[in-house]
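Next comes just one chain, in structure tokens: the form predicted on its own.
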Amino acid sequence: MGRGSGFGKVILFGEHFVVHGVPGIVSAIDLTADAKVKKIGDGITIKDERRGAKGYTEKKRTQQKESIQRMLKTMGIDLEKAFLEIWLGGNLPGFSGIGASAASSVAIARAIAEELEMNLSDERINEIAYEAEKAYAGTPSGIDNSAATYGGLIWFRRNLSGGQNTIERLSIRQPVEIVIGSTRVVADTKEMVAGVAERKNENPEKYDPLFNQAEWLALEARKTLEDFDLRKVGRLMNENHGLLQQIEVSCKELDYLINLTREQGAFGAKLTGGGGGGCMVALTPGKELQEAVATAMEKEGFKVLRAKIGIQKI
């Protein structure tokens, strides 16, 4: 049986800009999508255990199905031969915004290698997991599939030419406490993405000074975590989350959830991956911060993850 797992991940900087060629900031993790391959059966069955919100399994089903197929093709698995048992699961539930289809993707690339024996590198398996990612998110800028296969904080730069991405590890000081509020709303990344690229070739007098805007935070941003300026680091994610206000990316359970952790303490939040629902993360240093902010979306009816960037191991 083979096996494998791929980290889940929250965008600090960046989000639908890193489309464009903006750099972007994103962080695996410490919770991973989990899977298991068996050379069983007929055809491809898949067994998808992962808990998330309502909906997400339903209505990615299609979706799941078009990316194992990219998936096998891009590695030379002929689709007609291939008689595979999946299972999917781990503690990274199927959360709009989190890195879920990334880090299953690469969960189950690892796993089928393993067990038809590929011996694949980590950069394999990540060219593997961008293909897959094509039927979730359509023209994918490879932010997720790098983080859920890396791990860390990762500087990410799409290149635009078609030629390599510019991937470069970060560092920080030590793992920083977050937390994760889902929206309930099941988002489209492929809508989302390509409403923006829509509104951006219509409007360029508008949206232009708002991709310099993002530059300019990213590369403040970098420094400000390298620093481990953590105030200073909120205080840009708040900031960014206003320019993806200004794209019409957020929605209202979005700014809601937002609101709600600024006031509870938290030093920065912003929505985190396609937007238009899904996942926000507020940045809450230390376990008590993290802990009161939580509690607070918990008791409003919310569903919460307590988690830490800048995790580097599976």
Second form
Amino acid sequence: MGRGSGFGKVILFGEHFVVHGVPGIVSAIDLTADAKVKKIGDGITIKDERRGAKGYTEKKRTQQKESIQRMLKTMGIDLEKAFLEIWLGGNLPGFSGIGASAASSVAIARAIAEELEMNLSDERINEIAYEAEKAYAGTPSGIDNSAATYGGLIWFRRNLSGGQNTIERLSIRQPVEIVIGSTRVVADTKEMVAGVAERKNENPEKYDPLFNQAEWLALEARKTLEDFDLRKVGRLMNENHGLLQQIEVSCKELDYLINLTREQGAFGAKLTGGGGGGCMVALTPGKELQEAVATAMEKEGFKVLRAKIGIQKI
Ligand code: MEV
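I've shown you the form predicted on its own. Could you give me the structure of the form predicted in complex with ligand MEV?
The next block holds the full complex; its first chain is the one shown before.
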């Protein structure tokens, strides 16, 4: 039996903008999708036992099937002759926005590679997961699969000419508590990414300045994270959410949760990932603030994850 894992993530700065070559900052979280693969059975079977938002697994099933086909093709495995039983689990829930699809692709690619005794580097796993991500995100930037493969805190810039993307590891003084809140709305990343591209194309007068601002914000955020000025990081996250609202990827559920966490004292909050539902992230340094914010959300019935950014070991 082959086994593999991939990390979940939160994008701290730059989702959507990153698809178009603006830099982004992503942190892996210490929750993983885990896969086991066995060479057995007839064709490809998938047993997805991840817990998650209601309807997540059902809504993503077609995309999941396509992603595994893309993955096998990229790995040079003949689809007609592949008999694989794939089991998917782990403690990363199936919520939109926290890299559940990329984490599962990395986990499955690693498990298949182990079962078929292919000795693949992390770079190769990352490339395979990127191909698989296309089924979920259409034209992904590569930020999610990079976080899922390598873990840690990453500065990412997509190379729009098809060359190597920039993937730099960032380090901060110490890990910082965050709260991730799920709106319970399952979002389609592919539609969200396509929508931004379409609006950007139709309305460059509005969108170009927003993209320039996102670039400035990412550069400022990198410096501020490295200086460990968490109050300012929070303010920059709020500004980033403002830009995401303007490119129309937020929604009322996300804005509600974001306001709630700010009222509870979060240093800053924004949507994370594709938006249109899915998850938000609040910066809540210290166990006490993290607990206060998380509890306030749970009291209103929202599902919450308590996590940390900047853990170097993962
Ligand atoms: C999704 O987690 C992040 C997006 O920017 C898409 C991508 O970068 O592939 C929306």
